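The chain below stands alone and is given as structure tokens, in the form predicted alone.
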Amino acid sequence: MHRTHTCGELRISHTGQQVTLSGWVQRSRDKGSMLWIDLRDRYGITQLFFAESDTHPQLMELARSAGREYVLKATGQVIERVSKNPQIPTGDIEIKVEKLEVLNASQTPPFTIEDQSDGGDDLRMQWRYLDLRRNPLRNNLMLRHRIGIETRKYLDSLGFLEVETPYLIKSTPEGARDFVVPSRMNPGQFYALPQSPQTFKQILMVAGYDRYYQIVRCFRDEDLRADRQPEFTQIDCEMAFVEQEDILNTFEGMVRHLFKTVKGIELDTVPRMTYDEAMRRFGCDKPDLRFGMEFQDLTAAMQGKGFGVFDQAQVVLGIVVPGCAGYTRKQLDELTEWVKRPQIGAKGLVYALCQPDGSFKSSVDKFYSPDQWKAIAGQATAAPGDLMLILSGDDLSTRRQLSELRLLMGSRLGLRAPENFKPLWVVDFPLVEWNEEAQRWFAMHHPFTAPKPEHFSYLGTDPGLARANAYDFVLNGVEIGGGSIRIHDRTIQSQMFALLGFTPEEAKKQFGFLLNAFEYGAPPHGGIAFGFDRLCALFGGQESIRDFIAFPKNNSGRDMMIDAPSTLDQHQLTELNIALTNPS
């Protein structure tokens, strides 16, 4: 056998056993009559000793030959260390070696495998298979798969079945680009990678599948960023003959189990704040309650007093930052030109420094008296000590803004800690949203999302008032979990289609199937959807969500490993019936 333990199972308590490791040479240290090698595999670290008195010749040079990530197995007897680790549960023993066989060479590899490594991401996500050897990888997958297992346990107690629904399925006109696949058998027609499996749980309701989970992959062909993927993990789930409530609490209760399990946190109840209340108190719709500087509507108190910028603005918001008045002026034009920034887009920014004496000293002096900035700070609750930072504009660029700056000076001062865990659920969002370019609705989440049941009225008379019965799952400032009561009667459907601008046609087109399942006993129904590896990336105190999925793509949506996406050879593009406009 290969093994009778591994690396990291061997204790004081073995001393004297004979045992076989295998392995992968982590790092070695030869002091000239003694020879000692870290011998890991992903379980830990154990060291294999040698000794030139009474190691055999041969042994000693095979166990010196061997390089970093060769691949060993070594046969010996643990014997108690002299110098002890007690970095490592292994840190008490080491194996004094009799046998020894290199299972396989290895090249020198192009980054340390270590904690703490000196490749780059793109380096070593070209070489992931490396990569996935370090500790802080492979503990990622463990916690990944361990929120996975208790999902799945918490679901399973709940009498949630879970059902696989198809990958290849049709493209729909709403929400990000899909990604498409040819049909070789169907010339010139194409399938759709799904973006989630909304339709498809919807119509098990309808069959009469009432608690429906599954932990599936989705796919959204849109430009990414740290925490977004071209695919990604679903914690997909749906139930039937619930009403909001039930959602809740059902997935409330999910959360708390994962982190009783997984984290060892007891949460308590989790807060509810409307939408509405959100972007009033903090400028977006996922706000991070770890900290608070929330807004502070500053206009009536500013306008009027002879400052051009602030007269003409729609909103004067400001937020105070606890204990800054010693801000430096370079300190204060470094963040002038921050939310300056295309990202950001604020024309300009207003500070004042509530002094601890009790005076004020702002960019805006000539316009304020001392009495003035002393009411402002007053109403805006600034004490002796604390920075006010001010933008205006319109009311929802600016509350933007100024969201994106909370959120900075939240960081600077060490009010985001990873392992304090602030979650909270976001409700009554707007049904939908105008877009001006395209002169239409768009849903604010999707098509299927259900009115709350007073402002279903609202529907043919004043759309942007209506409230959508849906709900967001929020955590540390990230959206991790979004979902709705659906839509369960045709007309009702057929009518929110005609909003968004569908044609009778085209609705049944791409959706006759959900029309024609909702004649034939549609039972009222909800569900949600957690975003996993987000949910992972946060319980394991990173904001990228790279370093939690095995293999995952770059910035550009490739896969460095493999190379992908790549070119298809002509005879592939031939039978596809695909023609390229410009082959090169």
The other form holds:
Number of protein chains: 2
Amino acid sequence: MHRTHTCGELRISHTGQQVTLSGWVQRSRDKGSMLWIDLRDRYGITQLFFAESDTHPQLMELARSAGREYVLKATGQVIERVSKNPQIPTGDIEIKVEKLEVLNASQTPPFTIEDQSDGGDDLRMQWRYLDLRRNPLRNNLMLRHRIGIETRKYLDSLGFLEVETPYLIKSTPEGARDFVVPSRMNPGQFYALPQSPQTFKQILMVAGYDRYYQIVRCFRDEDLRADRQPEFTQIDCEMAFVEQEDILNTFEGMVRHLFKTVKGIELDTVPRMTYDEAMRRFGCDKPDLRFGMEFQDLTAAMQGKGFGVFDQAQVVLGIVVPGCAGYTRKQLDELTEWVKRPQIGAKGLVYALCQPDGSFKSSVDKFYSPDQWKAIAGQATAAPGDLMLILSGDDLSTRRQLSELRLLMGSRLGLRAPENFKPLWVVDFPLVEWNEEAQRWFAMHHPFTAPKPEHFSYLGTDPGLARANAYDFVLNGVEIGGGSIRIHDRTIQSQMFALLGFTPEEAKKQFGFLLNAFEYGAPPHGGIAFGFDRLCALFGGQESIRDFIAFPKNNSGRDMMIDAPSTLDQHQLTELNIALTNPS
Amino acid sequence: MHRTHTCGELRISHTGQQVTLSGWVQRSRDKGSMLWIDLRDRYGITQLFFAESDTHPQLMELARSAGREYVLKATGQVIERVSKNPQIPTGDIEIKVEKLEVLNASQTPPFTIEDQSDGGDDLRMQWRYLDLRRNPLRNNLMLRHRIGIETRKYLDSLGFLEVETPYLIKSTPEGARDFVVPSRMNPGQFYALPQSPQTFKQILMVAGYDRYYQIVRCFRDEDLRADRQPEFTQIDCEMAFVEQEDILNTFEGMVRHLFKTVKGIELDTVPRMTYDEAMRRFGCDKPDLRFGMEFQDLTAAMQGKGFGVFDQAQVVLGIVVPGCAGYTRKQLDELTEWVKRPQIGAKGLVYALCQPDGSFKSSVDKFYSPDQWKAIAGQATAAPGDLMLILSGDDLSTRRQLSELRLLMGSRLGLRAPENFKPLWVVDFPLVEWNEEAQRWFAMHHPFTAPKPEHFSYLGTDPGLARANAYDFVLNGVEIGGGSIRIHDRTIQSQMFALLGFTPEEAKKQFGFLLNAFEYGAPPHGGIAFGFDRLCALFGGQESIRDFIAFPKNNSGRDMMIDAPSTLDQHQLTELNIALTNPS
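The form predicted in complex with another copy of the chain, contrasted with the form predicted alone above:
Shown next: the complete complex, the earlier chain at its head.
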């Protein structure tokens, strides 16, 4: 071992001991006859001290030659520091170095290895091994490790078995696009990488494993955004002989265990809200409950007063932004432009400033009398000093747009503190949703989700009305978990595939093994999957997952450090029985 | 929850309690007015009891209708059994059923769900969910879960961080064949699935993570054998600032921890043997130490006595098989045929029966006098009653052949009991080995393994002499772990690539990021990887890994349950910019 202690370990009680440390040069201070080096490893920083008057004349020279990020091995005595540094746990001591070895030199890094780096995104991705040396990233990955350990500890204690499911599986056209893998031994055939182990975990329930989990990689070949990676990690779980209530309790327990052990936070009972209620109150199926600004339905109150835009709208919905009556025309114009951006897509924004004196000032003053405003504000429970923001249009679009605006205002008012955790179960999701483009029903969760037993009859008549025993775990406006009670009956599963537009032949080709399995004693079962990357990011107080993944890909799906993907040799293509149709 | 207890939980102390159980029908016994059903779940079997005289007339009929593998939910009172079954933990009680629900019916399974199944391999693979219901497979997967949990517990306690490395990486021509994944977003380019996270774990050491591990899937597109799967799992580990001794101690500790916690076995200190010694004494770099039969070098003793075959051989090597002097001519002929099979490839087998009366009977009697045999037997420490088996030829082939014969004889004599665990470290592996066909040196472990510092000079002169700080962990003749101290210096790594026939351009294209990383403060580091599937199989007392993997593939790389790989739709190929050259 190239050390007796780590760089985070030594305290005043070690004074007088002979020690050896190894680590990286964080910085050095050269005062001519004396020189200090901050030596860094994963565990901390310890100060090395070199004095000219030493019996080792070359020592000082060697120490002076060690630039930033050099790897050093230093032996010497632990001594008490003259000027202590209370900021770091090792700040009471330093090492009076007697022997120094340069284990490896370093070129000057392209950016600084500090909490706030001067490297841009591309540079940091390309030199990921240097970026990973920075405290914030190391803390993120240590947090991720801890959450993984505690997740397994909790699930193991409840008798869940971690069972590894295969990564080389079969491509299915339903859902997102698959990554595929040509099979050399089966020419013309391909494996697919799993988008999730869904069918395998159901098979494990049929096989009697009762309680399954896996922290598992999943793959989706979709166009990428900031918070989406082609490969991502799930905490994937399934239980047999359970009902929805059992799953909600078990996994609320898991989240509570993680908060307690990892963050030291005792979580309250997690509230529950139906999908319909979430859409009504927050216009969104993953409401951020850290702040209010609930939707106010002003349709009845504001229609029929001569304002054509509202009169023609399906709904008129508003939110009350507390204490913002002082917003300037410029600020309000900026909000209007914001909601009119293509990403939001509103046609316009109506505002009403509830003045401290009880009067109102709005963008549609000519259609509404002061008394009418008073009634509207009263219904919306807007108080003097508040700002009302109102959108109108068709129900679904308006809710989506106002939800975005609500989140923006929440952020602007500082109501979305990362360390204020507000979890929520959203339940009773619709079973299917209609896709205009494809002119067919799509599964809202996935094709294996069971309709509520009392809604079976809707399948043949009005599938859109059917609700499922499907649930999402939402934390601070982010969906971090989702699951459902599954179908375990072959007839219902076949009906479901038919509803989703599968011919019996297609269903058999894609999912024949599952339909078959349902004929050999499938128990009632259900499960859930948590997005591990997102869970870690939220625990770390961030929304972006990228710095909670050791080696993420950029928005073009490239690993910039190793420069992948890359071209293959022709003989590899030949062996795989494939050719490029569009060679680059 | 569809149960109050599991089928493995109820004891005599529960007598009188009202309970609900759910599970599968293992078997039923119908005595007309009384009927018993063994209800099975993951946790055990509990007997259900139905009596005709009940107040529920349809109950008996329903119970009678439930065939093998039906899923039942039964409610009733726990009663003491008249005839107890001491074989099972629940054997003192049964449930007097008052309410019964068939949760799901089952067709008759294609094979029996018993410890010894009547299903053949293909049938069992195709109906894997039924095979997985059998006790032996369930016990295997539960054992695997337990080993995984204890591995993480041990490594976590030593400060190892589990860091997930990417599955979509870059194809490298060195080593085995890669599985590749076409990139839709980068036309003409491909990801590769990792054969191991080797370079990433080294990068993590450069990034200062100090101690890394991962239980991780690896992929190799190689022709398959019984004990090889296209995807397999490794316990992958790396440490910084360590020397070989630190790694051996740390992972000997891990194996000891696993034996203690999982098997209740206190392991002795693991002996060590150099590669050269293992080859000399056992003809193999993973000797099975459960029995002796060490190699006896009889070259000097048996050459020059007129037997041409031996005289022309590079070596004459024998083993002494204890107590087998009674082998018949037929048995000896069968052994001769066995070593002459193409898989072994010996030209012939010389035997000598050391008769109880002190005389010898051999297949080459005319070349050796009784006194000469006596001397030979003396040198080989063969006693009266033993059988000497002797092979000759070139050194490497003869050792390999005799090693196979040794293992065969060990098995035949019952000296290889699965539950007798004999671990071993094999150390000081050669750095490279010459490949006649390719006419170049290949890395014995991998291209990142460091030569022993005192052997640097061989690289330029006689690379075959260079030994590496590389080590294998061997258990009962199976290599379950292997690793090395790595190169952390760019110059040596470049030299190594050159020795392996990489041009500087190739090295840069494949491993440029690693060579670059070595210029920014790479610490000394080393690691090891354990084959998780094999480790689990050995702990389970078996040599085949297939039944320790939930969903294995067959020897054609097919998952027979889901019928993968399979063909793709043309539009998928078009999107991926590839075409089939050999459509099936």
